[in-house]
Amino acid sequence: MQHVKQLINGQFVDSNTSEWIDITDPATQEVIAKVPQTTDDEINQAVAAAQKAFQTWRKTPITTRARIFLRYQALIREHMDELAEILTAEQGKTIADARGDVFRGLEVVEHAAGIANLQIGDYVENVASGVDTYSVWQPLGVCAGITPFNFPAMIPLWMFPMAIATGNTFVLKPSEQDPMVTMRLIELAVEAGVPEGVLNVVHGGKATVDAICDHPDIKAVSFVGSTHVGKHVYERASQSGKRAQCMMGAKNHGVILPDANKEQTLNQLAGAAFGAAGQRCMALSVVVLVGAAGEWVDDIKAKAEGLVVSAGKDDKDLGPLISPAAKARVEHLIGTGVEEGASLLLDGRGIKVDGYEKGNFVGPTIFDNVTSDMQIYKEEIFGPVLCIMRAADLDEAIELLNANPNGNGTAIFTQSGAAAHKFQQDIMVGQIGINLPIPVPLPMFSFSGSRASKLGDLGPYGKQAVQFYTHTKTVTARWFDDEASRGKVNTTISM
């Protein structure tokens, strides 16, 4: 039985601890790994060379810093395969959804080898006689990121790459649920050049998450996944005085005007609710339905029918959910949506997979005639289900969406410019797809989820993330020479 190895101080060590954490093959239940909660103990150590190796981390010219993430990103590229693969085993996710999660990591990992160009400070000369100020944006210090399941390349990529690109050193905990494709990410990045102690990896749950907020040490804390955790960590660190910026929970809507390319707009739509088995935080779980456009229900329910569900290495559309726990959670809440008075239009429980008997596999599921008084509206499923509303005009549908706490993204199908316009304006939510279901934003920009979906100021990757793992330090220098420096006594503010 595999046992899932930490890294501390560059080097891949074994737990000391007592107590292992089963890693299974969503599709059969199988145990194919055993992953520590890492003691504290080791935690300590971890953040130690974290510590010692920022002494010189940060000093290291941004050019060496760079160099390594360009080797990097090529060796991510050799491997995307086996990544893929090791990810769908203990994720479930398909191959090809597989493989998407690591590029997108990976466009982010690119990103951070062009950090010359996005750590440049301001420079004004002159400022007063002879006075000169200019900023600079440097290193926090010891850093840490703690990820989710459902994206378990990707997410771990969104952060340790440019926290440690921009000068600091980081200590990572990836999800207890599917930490392989992370380690062997984390592998690769050694392989890369990143020095010793600048990269750390530590395991567990609850308390390995609590030690991380607590720990002196560590400057700033990432988040992503689900509200109740994220609002625990922000809390936590933030009481710890740390910089923290936690990604979490939401309910995506799509509006759907009569004039939309229809099979263009039904195919995305069905991509959105439905992929990865709706376990993604930027799933379109809700459609609106404008008008005449009510009348595509059938065709939205025609798309759901035909897509195919099995473990993810087959490589159809949909696979397993990533535990029986969360099986059971999506059925409950699908259960309530019959009992709350929801038209249960297709029902994807109960299903069996030839060969896979034990997969957590909940087929797309739609639900017709929702309110937003019903707990499958309010709470995010985080499985395969649709659920459809009704508005009579777009302001009605703007208010709606305006209503719902939530603000990680939203999207529009149209092909009318002002109404994509007046909606773009109009909307209090951070992401907008115009014709595109699912706006998370390549690296040049930043994910920019709102409201009740984010705690904190700045959002992972791109520009703001540069802001997140750097504080600005202003320098204002004057140099006298011999004649400039017979003056007098100066007891004002004045320069």
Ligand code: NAD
Contents of the next structure:
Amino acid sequence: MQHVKQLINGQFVDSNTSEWIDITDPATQEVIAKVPQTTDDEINQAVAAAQKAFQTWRKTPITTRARIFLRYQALIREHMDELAEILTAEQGKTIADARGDVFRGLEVVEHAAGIANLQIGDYVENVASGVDTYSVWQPLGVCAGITPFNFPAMIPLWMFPMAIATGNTFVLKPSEQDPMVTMRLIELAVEAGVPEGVLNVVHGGKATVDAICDHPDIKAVSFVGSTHVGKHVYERASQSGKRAQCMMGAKNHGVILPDANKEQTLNQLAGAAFGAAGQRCMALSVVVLVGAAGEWVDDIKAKAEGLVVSAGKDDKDLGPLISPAAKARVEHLIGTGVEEGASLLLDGRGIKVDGYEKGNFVGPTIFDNVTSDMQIYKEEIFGPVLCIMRAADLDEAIELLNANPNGNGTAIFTQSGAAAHKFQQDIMVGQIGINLPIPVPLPMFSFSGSRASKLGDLGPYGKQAVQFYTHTKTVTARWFDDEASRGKVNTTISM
Ligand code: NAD
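Would you mind generating the form predicted together with the named molecule now that we have the form predicted alone?
Complete assembly follows, chain above in first position.
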């Protein structure tokens, strides 16, 4: 049985732990590897290695740091098929979607290769006579990342490339449910030239996360995952004086106006609601049909019925959920929706997939007549379940969305520029798609979830990540030439 290794001070090492967690193929329940609950001593070793490496890494020329990411992006491209295959085996998403997972992370690596253009400070000459002020963005020290199961390639790549490129060293804790593709990406980072101690990996669940939050030598923590864990991480890391950014759960609404391009809209909605079995933080899990678009319910159902569920490696439309517990939770919430009086138009419970009888499958599920007091509306289901709601007009739809506490993403489908513009201005959500269902920005921007979907001011990757992983030093300098050096004591604050 394969044991997932840790990376400590440049060495891929086995853990001394006695506690191992199974990694299973979600389509079959076959145990494919075991991942350790890293011991406290090993966590301390990883942080100490990162702390030591920081002393030289922070002074390593920025061009040297950037070139590592040029090599790294090439290696990821070369290994794309292998990475997608590993990801699908442990996570369950389709091969095509797994490639997308790797690719969206790869884009951040490409961006990190341009770090010398991103970490540029400011300079103002003659702020007073002969006095110049400049600011530099210096790395913080040891930073840490804690990642979720649903994007085991993209989300680790949101974090360590930008942290390391800006001159920090890093300790990563991948999801214990699917750490294998993350580890393959880490091996490639080492192959690309990340020096020993600059990048370290520890494993496990809550115990490791808490140790990271508490460790006095870690300066910043990036977290992506569920809301209740994210709040815990934000509070615990902040309590010990760390900078923290937590990207958390969601309930994303698609708003459909009757003038929308119908076929395009229905296709995009079905892809965004049910793709990756609904296990995306940007999945559209609620659709608000405005006015006459309320008549499109049967068409939405027909699109969902056309989707094929199978093991990810068969590369159909959607794969299994991550675990039997996730499946049980989603099925329970579907039952709750029925009890609460929502109309179950399509029931994905109990779906059987030939050849994968033990898989964690739930088929596309649709509820109509959902109201905002129902649990299926209030909770993030994180499964292939779409809730349909109605609004008389755009104002009512906007009011409904803004009353929901989450702020990760939303989309409007319309041919009206005026309606789209109003939506964009009035909606209190970080990421807005216009005729585009999952508007995750590319790394020249930053991921910009808001309200209950995010804690901390700065988002991952892009410009905001450069700010998150650095602190600003301002230097005010005056150089005297010999002529000017005869002066007198000045006790006022003027220069
Ligand atoms: P999760 O919160 O269960 O796990 C995330 C990380 O926290 C993992 O590394 C896990 O080991 C650790 N963890 C789990 N329980 C813990 C506990 N009690 N104490 C301390 N640490 C703990 O999340 P998940 O199920 O892996 O991922 C799905 C969630 O992530 C969804 O809510 C989804 O919306 C969210 N997500 C958000 C974004 C975003 O950008 N907003 C992106 C992807 C996923």
